[in-house]
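Below, in structure tokens: the form predicted alone, a single chain.
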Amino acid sequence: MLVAGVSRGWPEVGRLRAVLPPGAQLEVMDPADADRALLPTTEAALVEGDAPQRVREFAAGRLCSRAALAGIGQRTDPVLMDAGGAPAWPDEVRASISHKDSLCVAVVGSTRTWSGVGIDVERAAPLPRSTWSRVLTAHERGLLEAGPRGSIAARATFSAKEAYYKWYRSCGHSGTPDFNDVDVSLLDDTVVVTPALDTDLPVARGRCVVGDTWIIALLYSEPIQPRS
């Protein structure tokens, strides 16, 4: 069953709710209610023989899914997969999973809301220093290790760089960027990720809420304006 989010201990989702573009939609799920037993056959058929936790992480995001599309009234199709293995939205949508081993999150939006858009869920935990190095640039590191938060603030820099990834795919880039291709910088609950030197990749705003519990970053872009 799909609940409010604070209810559940998660106030980042009402917080991420709160400021979330007129048309969008957010979802939430704990995996461990996920019914596998409500997916549409097509769609079960693609974790079918996958480990249980990772079957319920699917089913929590494609029920997620259904309810936010439900939302903004999209249909309600099955949500396969592309080539690449993301999900396949309908070609008037743009929208996002992401989930952990006991929450799962969906955003969903029509093209009319967002050109596109990435989210990421983590736990609130320190990101070890032997992950910096590979994770984050030489320019963060120096702006996260004189910051006041530390760890924590390098987690939500690296969850901002998962949601940047998936707003990338979802604006129709090719591709993937590399973790240190761009730059994040982090204000209270604003995000910004640019390009860093020597490339040439696209700006993308967002929000990154960090909470007790869950660190939920969240980038998308304005639609594409028809040419008058």
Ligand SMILES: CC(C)(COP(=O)(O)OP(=O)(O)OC[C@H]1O[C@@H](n2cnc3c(N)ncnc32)[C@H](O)[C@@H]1OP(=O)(O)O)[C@@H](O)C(=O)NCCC(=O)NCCS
The other form holds:
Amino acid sequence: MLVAGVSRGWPEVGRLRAVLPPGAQLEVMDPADADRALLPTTEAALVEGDAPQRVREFAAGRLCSRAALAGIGQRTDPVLMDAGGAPAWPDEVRASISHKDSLCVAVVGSTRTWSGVGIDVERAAPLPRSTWSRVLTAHERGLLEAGPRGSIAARATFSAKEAYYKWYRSCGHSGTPDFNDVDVSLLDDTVVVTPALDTDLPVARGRCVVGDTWIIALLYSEPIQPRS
Ligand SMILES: CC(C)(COP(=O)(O)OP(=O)(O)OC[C@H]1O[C@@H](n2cnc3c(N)ncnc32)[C@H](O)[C@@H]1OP(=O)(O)O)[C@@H](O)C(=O)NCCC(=O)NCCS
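To test you: the structure above is the form predicted alone. What is the structure of the form predicted in complex with this ligand?
Everything in the complex follows now, all chains and molecules, and the chain you saw is the first one.
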């Protein structure tokens, strides 16, 4: 059962939906509501024997994805998995999934909507100081130490980096950017991810909604225009 984000008490979802580009579709659900029996057998086989919570979150991701794909008029074939664990989307689709214990989000668009997309959801809880040096650059740590919402903003920065990784792979790039390879800038609901000083990774832009309960980061890039 899919429910509207706002009525379920997920105002962060409503804020993100309001700024999605035309043609994009975001679906959400609580993994507790995800019925594994609704998955095609080829999808269910991907989590055969996994822990119940993992199965619920996986099922929520696939059910949300299918609803979103239908919403933009795309085929709703089973979404299998590549060797690295990423969903295997149809060629004409760019999409991304993220889930936590009680919120799953899936965002979908065609290649006319965007050339790549990545989404991440995190609880709006402080990022422990013990992890800062691993996931934040020195530049980011300096800004966050001085800022008013230090450790929540640190969590949002982390979330943007997880979304960046998915966006980067969604664009077709290979390799694994490291947390120290990019700097995140947050201003209101906008986010920009730029290469850190000694890297030449691409810039990504998007939204990062920080609410009372959830942080949702969404990065995407302009569609590639066909040559005329
Ligand atoms: C892959 C990764 C980003 C997933 O993030 P997470 O916070 O652990 O989990 P989330 O719930 O947000 O996302 C899980 C979903 O990501 C997707 N995913 C998994 N591997 C992926 C990959 N290699 N590329 C794109 N998407 C991937 C899947 O849809 C998965 O859900 P599913 O298995 O139910 O289909 C994370 O585990 C990881 O490896 N991070 C290290 C790399 C990184 O983020 N570097 C920072 C770069 S600046």
